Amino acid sequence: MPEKPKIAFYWCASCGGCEESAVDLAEGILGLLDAVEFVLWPVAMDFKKKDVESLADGSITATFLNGAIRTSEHEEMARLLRRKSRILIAYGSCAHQGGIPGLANQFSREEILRGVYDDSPSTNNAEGVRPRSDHREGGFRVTLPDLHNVVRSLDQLVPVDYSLPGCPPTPKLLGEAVRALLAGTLPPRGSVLAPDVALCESCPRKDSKPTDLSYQEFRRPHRVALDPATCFLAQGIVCMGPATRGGCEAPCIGGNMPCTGCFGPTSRARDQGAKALSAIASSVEPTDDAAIDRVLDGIPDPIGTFYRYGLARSILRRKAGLPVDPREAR
């Protein structure tokens, strides 16, 4: 009997939703289990790091790695899995673009630690105790990963062969990727495994999108009753659909909520947030500064709105003026 392809799933800085998307294959996962051999999937099976280290370099057919690179442990495992895998897939928004964890690049490492361990309203830490990467007490030694100064996407650390976008990727796209992998019909390396068209092309509301948009104000979705059949942009609601890759099957739109951009940009956009922001800004109707400011007050968190998933890979990448850890200079 021929040897089954070896597959690994691993998570770094992530929420676990990408792991759930694999389970969402439902009965399809049974066929996957018959077709491949899992050599690493910590969330589902009991594997150890030494199990991966014992494998020959290049012996894993494909690794699906989700989550951003935030700590020294994430970096270590990503480098190890890159070495052991013939194909490395950035699975989900966090590995692909930095994701929600990448929003931490607005702050320095010290600001984050101070906010969590010193200044939060629920914290009682008069001694200023912080986690230490190396602690010895009573003859025992405890180690923790180092927290890096910036969050990175996977391809900012190691070469990535394919990206499967989404928060999380859909079971349909995962199934298509696995079938292409097993059949040897994957597209050229470097491809994003989702349609290279804007979400607006498949949006069920696209016929109601005006040719020329003009904004007197921006409204926030939780403060208005949204028309379930009309383009969000036409309702004065910021929607990332024009700047976002399609293929997600539009579940947010179906739930009467605007696109937030989790599939990242198409190949024609250098920076997803900048593309969306420039389109929005060019459609603001007032021309004097005070009136423009009043319109833009309807977008109280521009970074979280336009770079919710992609700050780490954007042309901004991080807040200017933050001290650079030499390990993060690349």
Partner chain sequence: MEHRADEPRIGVYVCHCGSNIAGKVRVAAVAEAAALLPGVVVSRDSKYMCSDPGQEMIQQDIREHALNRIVVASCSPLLHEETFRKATERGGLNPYFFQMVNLREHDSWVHEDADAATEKAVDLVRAAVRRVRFHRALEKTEVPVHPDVLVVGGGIAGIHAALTLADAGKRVYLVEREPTIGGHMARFDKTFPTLDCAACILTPKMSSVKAHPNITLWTYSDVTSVSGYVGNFKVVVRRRPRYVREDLCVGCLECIDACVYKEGRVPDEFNAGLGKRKPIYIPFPQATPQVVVVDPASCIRVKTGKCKSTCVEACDRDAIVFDQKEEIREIEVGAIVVATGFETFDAARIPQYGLGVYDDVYTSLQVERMVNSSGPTLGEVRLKNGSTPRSIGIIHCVGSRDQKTNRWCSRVCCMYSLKLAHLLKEHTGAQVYNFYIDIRAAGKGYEEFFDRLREEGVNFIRGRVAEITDWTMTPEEEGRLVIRVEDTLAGFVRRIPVDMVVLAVGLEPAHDAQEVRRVLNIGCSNEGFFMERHPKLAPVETFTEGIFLAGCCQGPKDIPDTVAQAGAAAAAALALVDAGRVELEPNTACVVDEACSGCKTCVALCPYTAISHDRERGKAAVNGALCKGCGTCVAACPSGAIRQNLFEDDQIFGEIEGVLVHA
Second form
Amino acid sequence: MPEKPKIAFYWCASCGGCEESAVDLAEGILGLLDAVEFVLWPVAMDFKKKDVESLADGSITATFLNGAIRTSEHEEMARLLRRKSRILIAYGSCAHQGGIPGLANQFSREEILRGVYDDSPSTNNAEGVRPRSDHREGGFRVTLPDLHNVVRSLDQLVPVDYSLPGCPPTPKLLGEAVRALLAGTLPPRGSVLAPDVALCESCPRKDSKPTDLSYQEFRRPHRVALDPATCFLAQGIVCMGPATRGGCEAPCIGGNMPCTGCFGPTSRARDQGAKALSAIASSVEPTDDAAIDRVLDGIPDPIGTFYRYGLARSILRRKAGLPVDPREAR
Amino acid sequence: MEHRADEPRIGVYVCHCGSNIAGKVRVAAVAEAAALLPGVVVSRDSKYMCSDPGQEMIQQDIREHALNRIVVASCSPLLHEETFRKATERGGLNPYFFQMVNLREHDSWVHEDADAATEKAVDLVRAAVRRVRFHRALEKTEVPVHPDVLVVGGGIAGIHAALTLADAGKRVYLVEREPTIGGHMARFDKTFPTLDCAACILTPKMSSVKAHPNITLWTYSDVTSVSGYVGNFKVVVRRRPRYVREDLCVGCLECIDACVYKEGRVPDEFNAGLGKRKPIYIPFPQATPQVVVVDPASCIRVKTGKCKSTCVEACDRDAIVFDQKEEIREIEVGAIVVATGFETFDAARIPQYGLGVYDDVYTSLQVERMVNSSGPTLGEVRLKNGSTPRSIGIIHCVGSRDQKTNRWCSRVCCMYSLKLAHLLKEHTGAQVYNFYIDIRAAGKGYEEFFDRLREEGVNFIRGRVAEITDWTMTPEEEGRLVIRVEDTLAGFVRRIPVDMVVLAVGLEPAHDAQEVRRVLNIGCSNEGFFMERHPKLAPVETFTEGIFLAGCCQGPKDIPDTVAQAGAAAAAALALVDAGRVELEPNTACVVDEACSGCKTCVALCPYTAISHDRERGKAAVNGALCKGCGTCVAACPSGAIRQNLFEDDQIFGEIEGVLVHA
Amino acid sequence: MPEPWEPRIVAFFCNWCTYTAADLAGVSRMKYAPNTRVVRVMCSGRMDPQFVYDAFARGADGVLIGGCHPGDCHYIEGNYKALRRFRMIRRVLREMGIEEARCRLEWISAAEGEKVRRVVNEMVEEVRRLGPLDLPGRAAEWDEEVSAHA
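Alt. form predicted together with its partner chain, vs. the form predicted alone above:
Every chain and every other molecule in the complex is listed next, the one we just looked at coming first.
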């Protein structure tokens, strides 16, 4: 019997939803377990880092890595898995685009630590304890991963062969990717394993969007009763669907919520947020500064709206002017 | 040698433009820096790239070095892009494998530091090199040209252009907003410097317009919208009701006599307000068409509906119809000649010159009518008190060459002031004084005319007049107007008493020039005259292809220049429509079908309704014939599914990278 | 970064108005600061926000967009679309720590060569006061925390 392909699943700065999506393969996962050999899957099986280190370079057929890169541990594991894998797949929005953790690129490392360890209302930290990467006490040494200044997508750290987008990716796309992997029918390296057409193409509300849409105001989904059948943009709700890759099967739309952009841009756009902004702002109705601004005030958090999943991987990446804490100072 | 077809092999040519570029930019250093850029196979500098040897060099290099991309760094692409595209094509490449760099207008001519200018030149060349690799082979699209031509404005410029085109066999629509064609020239008495009678040379041309089988004349009409593009304009003309049927009226004028107003009561526009006309009138005896018009602002019948309507009874042809409505005509034309003329400066804006304050201060246009034998005074020059003036002052540059009003020279005032000086002297025998800054007599026979006036004893005083006043200091000044002026030749301030003052008002853009140009989608220069495409090399073209300029709407000029320009505009229009087909720049947008999600963002953004959404297929599509290539939809497409030829994303990103990334 | 630092401004000028105005400034031999590099687009409506961000990310200290005056767009209303995007772009830039004065939209007609001179000079001085933005340098600094292990 020929050797089964070796597969690794790993998570970095992740919420665990991507792991859930693998379990969502349901019965399919049993077939998968028969077809492949797992060499690393921390959420489900007991493997250690040294098990991976002991493998020959390039001996893992494919690694599905989810989560953004934001600590020295993520960095170390991503580099290790890259070395050991013939195919490295950025799995899910965070590995693909930086994801929700990428929004941290609006803040400095110190602001984040202060927020979590000092300012958070539920935190009582009178001694001002902060995590340290290297701590000695009573003859013991404790080390912790170091928090990076900048959140990164996987491909901003190591070369990535494929991306499987989504927050999380759908079982359907994962199943297709695995089948293609086993059959040796993956597309050219560098591909995103989802359709290269925006979500509108497959949106169930597509036909309800008028061709002469212009915006006199933007409304926020939690403040209005949403019509369950009409295009969100036609209701004045920002929907990222036009600027976002399809393939997700539109579960948000089905749940009567607009697309927030987790599948990232199409291959033809370099910056999903910029393209969404361009499309939406172009169709704002007024023609003078003040009136335009009043309409745009309806989008109070443009970064969180247009770059919810893509800030780390966007053209600007991180707020300029934020300090960089040097490693030695920590 | 074999080369992979997709591997860029770029030739870079840096032009000295004599010393225009090389005087500031170290062109050899730019060429050397370009030679090191990825993909550059040949990099040269040359004295004049636009010369035959320069162009020949490109063609030869394409053949010898198997070049597949060309970059020329010289002047503005608005000047020579076409030249070098053709050279590229003659070398055997698609002409769009070419990119131009503007080292002259945007660099050597505007910067003082040679190092900075050279560094900028290298950056701009690098940008073009990075851009040009993304260029694609494109085909120009050809569209048919509608053979008819629209001429807007029926002054001498529009008349001459219309006749020239009509004589060449083209169908011409001549649209004039006044009730008659003729424009300003019809109001002049004589023309300088030959003193031939303006009406005698103009009215035959007016009649020819009316009689010409190829000209459709629409007076009392406005162009309200222009859409489409070169060769295929759609024009909407509004024909205002004149309450008189043009097909029935023969110009017998019986209706005017029959009007319930026994005397004229409305200031007569044609006579610059010197006379009065009735609500039903004909602007002047030779008006064309010979059709009366009812002024809705003063006609009792139109205003109230209650009038005995004696005019209607008087017309035995039933030509007067008070229920006439405005008519909207839609026409298609291939080219448009704009000849909408000028307005004269309102001298009341300079209160110290006393127009409207003192009885005997007149504008030059009023005096033109006064000396005209068919004018309101039948050619008699009389003061308001009925006497003949014994001395007359003509003040030049009123509303011209003045920081407070208009800065430009109106070009015609010196000469028409000389003409009026001659005519006034002839009519009255008065002493005539001309107050001038300079005498600008540049034209055939003009300086000689100035000499003749001096020989005739007309007085010339150099100085800008400070004020006209009736505040007198000596018995001699009593009851007269005093002109206060610094005589800059004599070197002291003078007070010259006269009986009559003539203000030589300058030329201004028409009050609604801005609206007109928006309808036509053409540009204006700073002072508001319509802007030509190039001041020297394309003086009748505009930035909107297929629209041409003639006469004073483009800037002040005299009749000979106006007629010459009208002829040139007609010839340019003729060249366009006669060719029957026109090539369009292929910078249009197109939807990448398989990439389009059908989100419809683009559809409403297109100002030309060139984008449609196919509901069946759920995709957008650009109609290439309607697209004008602005690229707005391309920038707005949220999934990058629309491409603009010649301005593709990768091409522009390449340029950005090129100017910034020095590696 | 080359020493001494000079502001680098990428300008996107529309073909019909602002680019032509810059040509006019040249023909008129007006002198202005040599810090801009003009990228020609047919209409300010072609301005994709990606171009603005990309210019900053590649080292521009300022981005200048030039279009026809409101109502005068050669393509009827492309400049309004540019304006609306610009208002939103500035919000994003502000959130991303890039001073608003680094991105400017100006209406400059084909006849306003003098305005090209004035706006470029003004902007160069303004950006000079703000100092270098140097996003490439900052990104390199950000990436030191991972490049050391590569």
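Under this definition, the rigid core comprises the largest set of C-alpha atoms superposing within 1.5 Å between the forms. Residue numbers count along the first chain shown, from 1. Keep in mind it's a predicted model, so treat the numbers as computed, not measured.
With the core held fixed, the Cα of residue 229 is displaced between these two forms by less than 2 Å. Relative to the superposed rigid core, residue 185 undergoes a CA displacement smaller than 2 Å between these two forms.
With a cut-off of 2 Å and the rigid core superposed, residue 123 has a Cα displacement that reaches or exceeds the cut-off between these two forms.
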